[in-house]
Each structure stands twice: as C-alpha cells, then as structure tokens.
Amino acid sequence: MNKKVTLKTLQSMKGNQNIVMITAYDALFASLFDEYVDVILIGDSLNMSFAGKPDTLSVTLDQMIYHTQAVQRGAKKSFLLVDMPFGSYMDKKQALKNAVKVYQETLADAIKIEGGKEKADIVRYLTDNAIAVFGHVGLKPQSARSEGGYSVKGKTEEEEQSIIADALALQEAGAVAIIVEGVKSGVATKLTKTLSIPTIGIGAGNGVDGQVLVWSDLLGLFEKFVPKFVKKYANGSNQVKDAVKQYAHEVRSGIFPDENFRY
C-alpha cells in the first residue's frame, strides 16, 4: 500500500485486513517505519522509553506537538495518530482548544484520548468540531497513580461489562477506533465484535482488529522491563552496545578512521 493511510482506509480494514501500528518520535525512525505499518502513533510513552520518565503524566502538549512535527517529515503514508497527554483534555472547552492546537501545527490525521463512558461527552464535542477521535479503554497508563500502578482488566464479569459500555459509549460519541490495551483476550475479542469502529490492542490477545507496539520494545531496545504482551523483534540493546564498543575499540587503537575513511 504506497497510498497515504486515511480514516476511510483504516474502517474499509476492519474485518478484512489486520492494522499494523507502531509507535515513533523522530523523522528517522518514521521514515524507516513508513513502507510497512498503516498507523504511527506519536505515544506519550515517550515520556517513559525515552525521557526516563517512571510514567506518561508529566509529557506536555508542546513536546507532543514537537515530536509530531519530526515524525510528520519522516512519514508519507501512514496515518498519523496523537496522543494528548495528562491534562490537556479535563473538560470540553480545553479538549478542543488543544485539539485544535494540534491540528493547526501539525499534520495529525486523528487524536487519542484515554476514558470511556466518562470522557465520552468531550469525544462527542471534539468530533462535531471536526476532530477525529480514537478512545483508549481497558489499562489507561495516565491513570497509573490513581489506580495505585499497571494491572490488567477485565478479569472480572464487572470489569468486562464495564470495558464494553465505555466502548459502546465512545463509539456512540463519535470515536473512530479504539485502543484496547492489557486486557483479557477474550474480553478484546467480544468488545472488537461488538463495535463496528476497529479496535487496536496492545497487550489484548489477536482477536482485535489490529495491533500497536512501543517501538524500543519492538526492536528490544528498552531494558528496565518487558512485558508479557511484547514480542522482540530484534535484540537491539546489545547490537547497539557491540557496534559502540567495537567503534571506541577502534578509535582508541588508532584502527578507525584508516584509509578507507579519509579525505
């Protein structure tokens, strides 16, 4: 697919053709992205994977409208996916005028805010002014510190019924799609044949409708924990740790640059 990714493309997908999205931050890495995923997601996990940060609440508006802006120069299909971060959505009024920030300075195909039934009145007020919405339902990092940390839902009848009304509600709300993350498989299968927008899950078993990956934990680049859900794709840390040992190897032996690297 070298056509540019849109929201009619990724609804034509659900139920004929599984979603490929993945997360980036920079040009580069977009770029090297772009040929073969439909959806890149400009996360707020960068706050984490990359900032050092012990969670996604203190990224800001502007650094995500920054990181964007990288990626949006790097990527030419994919359709480009923004997290608003901690803050920037508590109620109607400064959800849009954020959104709209959003927008404006960047090329942002769709936004993604975490909450179900209540954030469901502000996915509807954002999609009658032209915002596109994806909701975020299951395990909602930005509200690791309320819940007291990570853990995974729907292992209860309450907590299943719970996850599929606040889809139902954002789906009603407008939303286009829905990110499910860390929950019970069969919960994320049942709630992605219930609605009709897709569901990407992260963390929410294949019966989904697509799948996202932090890209550092993808390329096994993120070493201070790994969870269950993420497969590595390749061991990263260590190449990257072997090509700067071998290259400071070299540069202290005096082995790099010889004649090959000269001018």
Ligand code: KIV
Contents of the next structure:
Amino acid sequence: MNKKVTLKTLQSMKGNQNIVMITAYDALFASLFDEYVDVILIGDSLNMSFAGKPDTLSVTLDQMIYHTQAVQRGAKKSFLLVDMPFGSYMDKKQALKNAVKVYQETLADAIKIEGGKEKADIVRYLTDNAIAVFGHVGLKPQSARSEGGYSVKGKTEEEEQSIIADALALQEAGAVAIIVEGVKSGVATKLTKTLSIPTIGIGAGNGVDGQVLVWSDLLGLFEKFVPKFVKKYANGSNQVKDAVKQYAHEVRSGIFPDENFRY
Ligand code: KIV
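Same protein, different condition: the form predicted alone was shown, now please give the form predicted in complex with this ligand.
Now the full complex is given, and it begins with the chain already shown.
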C-alpha cells in the first residue's frame, strides 16, 4: 500500500479497519516502519526514549520540528502526527502561532495536544484556522509532574464520566481523532462507541479504533521499565548487545575485517 494516508483515510477506517500507529523520531526508523503502519507519531516521548530525560516536559518545539523533519525524509506515505510539547499551547494565540510554525516548517499532517474540556477552546481555535488536531485523554504524560506520577484512569464512575466528557468536548471542538492512553479497557470501548471520530489506544484495550506503541518499547529496546500494556515484538536490547559484543570481540582479536571486508 503506497498511497499517502490522509485524514479521510483515517476517518473511513473507523469501525472498518484498525488504525496502526507507531512513534518514530528519525529518518532511518521511519523508513523501516512506513510500509507497515498508517500513522507515524513524532511523540514527545522522544524526550525520554531518545534524549534520556526523566519525563516528556522539557522537550522544545524546535526539537519536535527537527525530529519531524528527519521522520518526513524517511516516511513516504504514512500520516504524520506531531506532538505539541508541554508549554507550547497554553492559550489560543500561542497554540496557533506554534501550530502554524509546525505546519510551515514540517510536512506534519496533524498536531496532537494533551487535555480535555479545558483545552476545547484552544482546539476550536486551531481547527477554525485550518489545523488538524488530535486530542489525547486519560493518562496524560505532560501532567506527570503535577499529578505526581503516572496512573491508569477510568477506575471510578467519576473518572469514566470525566474522560467521556473530555473526549466529547474535543470532538465538538473539531478534533479529528483522539489518543486514549492508560484507560481501563471497558471505559475506552464505551468512549469509542460514543464518538464519531477515531480513537487510538495505548494501554486502553482492544475496543478502540487503533493502537499506538512507542517504537523502542515495541522492539524491546527500552529496558528501564516495561509497562503492562507493552508487547515486545522483538528482543531488541539483547540483539543489539549481542551484535556489538561480537563486533568488539572480533575487532579486539583481529578477526574483523577479514579478506571479505577489505579493499
Ligand atoms: O509521545 C508519545 O509517544 C505519545 C504516545 C504515548 C501516544 O504521546
């Protein structure tokens, strides 16, 4: 499938075909993923898994733009979704100025902002000004410091109501899709049935319209912790370590480069 994935494609997939999303932060990995996924998310998770920071909060807009430009050189057909970093959409005017910068300096198809009802006015202002916006409800990593960590949402009736109200407010404001993170699967399923726009889950069960995973989790490269929702499709860290160990051994013992690898 080499046809460019557009917003229309994603909208037509709701209820028909699960949407496949993965994060990527550079051209090389984007080029490897592009054939198999619908959406590449240039997520602010890059601040943790790429830059080694303790949370997502310190990544800058210019860094997100730099990584998006790298990804777009590798991805030919995937829909490109860019996270707006913490502090870049605090009010309507700032959000629009920064979203326009993303659109002008990259090939982003849409931007993503975290938050619910309290962000509805900002989403409305962006969508009124020709920016395609994905919402992000449930566990919001940019709230990790203010909430004192990361916790699964939707465990109480009150939380369930609040998540559904948040997502409905975003849809009403013109959001084109919603990321549902770290939410009890029953709640995410109910939410998906309530909304007319696609939901894409991470740690939200299989009753949503699609799934997203952080690439380094999916490939088993991130070793610090493995959340319950992460399925490792490769044992990347062991494969990388074994390969580099073998290389180091062959260099030290003079095995590499043998005649096959010489001019
Ligand atoms: O930054 C990111 O990778 C994300 C996903 C966890 C959805 O927002």
